[in-house]
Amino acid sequence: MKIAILGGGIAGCALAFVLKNAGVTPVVYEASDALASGASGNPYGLYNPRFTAERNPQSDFYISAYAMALRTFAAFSDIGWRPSGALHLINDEKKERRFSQTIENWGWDEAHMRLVGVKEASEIAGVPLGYGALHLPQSGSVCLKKLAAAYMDGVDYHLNAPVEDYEALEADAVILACGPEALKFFPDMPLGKVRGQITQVASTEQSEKLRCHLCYGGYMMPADAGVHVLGSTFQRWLDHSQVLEQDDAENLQKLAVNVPGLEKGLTVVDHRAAVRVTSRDHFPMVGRLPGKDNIYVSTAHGSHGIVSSIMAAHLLADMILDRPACLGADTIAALSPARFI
């Protein structure tokens, strides 16, 4: 079986690798010259659970994705994998609810999510911080490009190859992952874009002590070769991907209202701009195309894409392969295009 896959960013890249090793013959087209070039080509990427306070179809599917990447992550052994847990700063009263109730709703062992103290964070982060947190142990970054690749070591792709016409495809099924270039093909799909920058700046002697990665509104990864990743800016009313100063300043800003002091002596030495893809609800859609009998999609992963585009990439296998679905009935429907009819 041959399964064309339109779009070489993190999407498309994992559903190569899990068709591939389900023994199918995935190809790739990427319209740019690189693979994980567009929302996909930060540096390096945030990966976490989205977090609910109930349990729901929804969490259903970001628990399983989380944990599939976690497996995924392991069996790689240079994608810049930086499991050194995450912080989700409880600095509002929303979140201090919310993130209570997932505690108790999910029913994780404390050994991959509890609530920690003041005192307790601060010691986990290595700097001072000014609130408790979700402490998430298995939390990180990888590196989208190393993870692009590992992903598609030994599949066929093709770079500065756009298509114009999939139903010209030799293949035996279709998959859009291509973004918003969805679009281009069915330009009804319930999907707005999402533009963010990220922001990466030169470490300082107080910098470097940050053992783990802080979620605040923003975020700020520990330091790679004397450089943090801050992030990100969330545009809805944009969708181009120049670089903005305000934007830099924003990013620092935010460090600055959450983790007072931290943002001291830091320096921009670079910054990127990317354009996501999210869907009406903010959930991805993942399934086959209503009124398609080969036309699948994996897109509208938003900000948690590294995880949920692997647990995409084995629901399409089951459903192009007709296995035993790797989800519920209710998370599969949630997931579904067709929830939109």
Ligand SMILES: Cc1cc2nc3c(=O)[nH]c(=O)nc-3n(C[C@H](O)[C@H](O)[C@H](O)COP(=O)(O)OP(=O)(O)OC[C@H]3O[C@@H](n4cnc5c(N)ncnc54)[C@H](O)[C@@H]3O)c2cc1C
Given for the second form:
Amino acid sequence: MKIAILGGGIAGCALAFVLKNAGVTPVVYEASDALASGASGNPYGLYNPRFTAERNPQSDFYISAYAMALRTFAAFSDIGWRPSGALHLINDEKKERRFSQTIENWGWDEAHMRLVGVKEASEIAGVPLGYGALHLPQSGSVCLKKLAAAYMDGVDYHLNAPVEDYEALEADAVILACGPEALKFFPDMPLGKVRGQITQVASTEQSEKLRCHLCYGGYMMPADAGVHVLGSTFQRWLDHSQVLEQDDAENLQKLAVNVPGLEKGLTVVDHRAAVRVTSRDHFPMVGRLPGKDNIYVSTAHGSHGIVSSIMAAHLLADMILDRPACLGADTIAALSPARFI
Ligand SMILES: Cc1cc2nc3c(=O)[nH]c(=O)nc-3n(C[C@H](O)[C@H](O)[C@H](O)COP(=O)(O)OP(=O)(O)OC[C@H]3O[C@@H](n4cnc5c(N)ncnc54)[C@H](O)[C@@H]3O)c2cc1C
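Alt. form predicted in complex with the named molecule, vs. the form predicted on its own above:
What follows is the whole complex; the chain from before opens it.
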């Protein structure tokens, strides 16, 4: 079987990895001159499940996706994997309620997710914090370009190869993993673009003490070679990838508000902007396109693309190869593009 994949971001590369391991032949067509050059081109991305108060088809997807990502990363040796944990700060009342419900309804073992008070959160972080947190000790960050390269090891791909007419490709099935460009082929898909920017800052003596990832609406990663990644802005009203100075200021300001003092002396050394894709219900769009026999889609990975793209790849491989599905029927229906018809 030959499967054509449009898009060499992490969604397309994860698909190629899973399909190759299943014994079929994926071929990736990437419009630009490099893999992981769109939304997937950030130096590091944070991976964690998307938290919901309830256990529902959506949470089941992210729970499975997080577990799948952890075991996938463990099998690679050079992806810049830093599983040093993440503290999701409880910086408002809503989060306090929601995280307690998450703990209760998800039923995870304490070794994988638990609430910690201010003192313990500060000890885990290595820097003083003003809030307690939801702590996920296995969460962390990964280098997206390296992850894409690892996924693509041994896979045939074409760069500078924008596909205009996917029906002309010689393949048994086609998968659209081309981010917002899926709209070009199916303009009625309810997808939206959300621009965002990350900021890289040179560390200070104090910020070097940070030992785990902090999430507070924005996020800060521990320093790597003297540089922290701060993320990220969200602008539904913009869809360009030019960097904006005011976004760096916003990322620093979010840190200053949530971990006062840690921002002192941090200087901007680099930045990157890109466009994410979300669907109308903020859940990925993964499955067979209605009315099309062998055309599939994996997009709308929003701000959790690292974990959702690898789970989406396993689900699509099951569908294409007619294997028992790795996700429940409710979750598959919640992901399907048919949900919007
Ligand atoms: C600022 C910012 C911070 C983020 N932080 C995180 C984070 O910390 N953790 C996390 O999990 N996620 C994060 N995300 C989201 C994550 O990056 C995305 O969900 C993920 O990269 C989406 O991957 P993708 O492969 O679907 O899209 P993309 O990476 O955009 O890939 C789509 C590819 O398709 C190609 N393409 C388009 N049209 C065609 C065509 N016709 N033919 C061939 N190729 C085509 C494009 O060139 C592109 O390379 C962040 C996003 C942004 C913008």
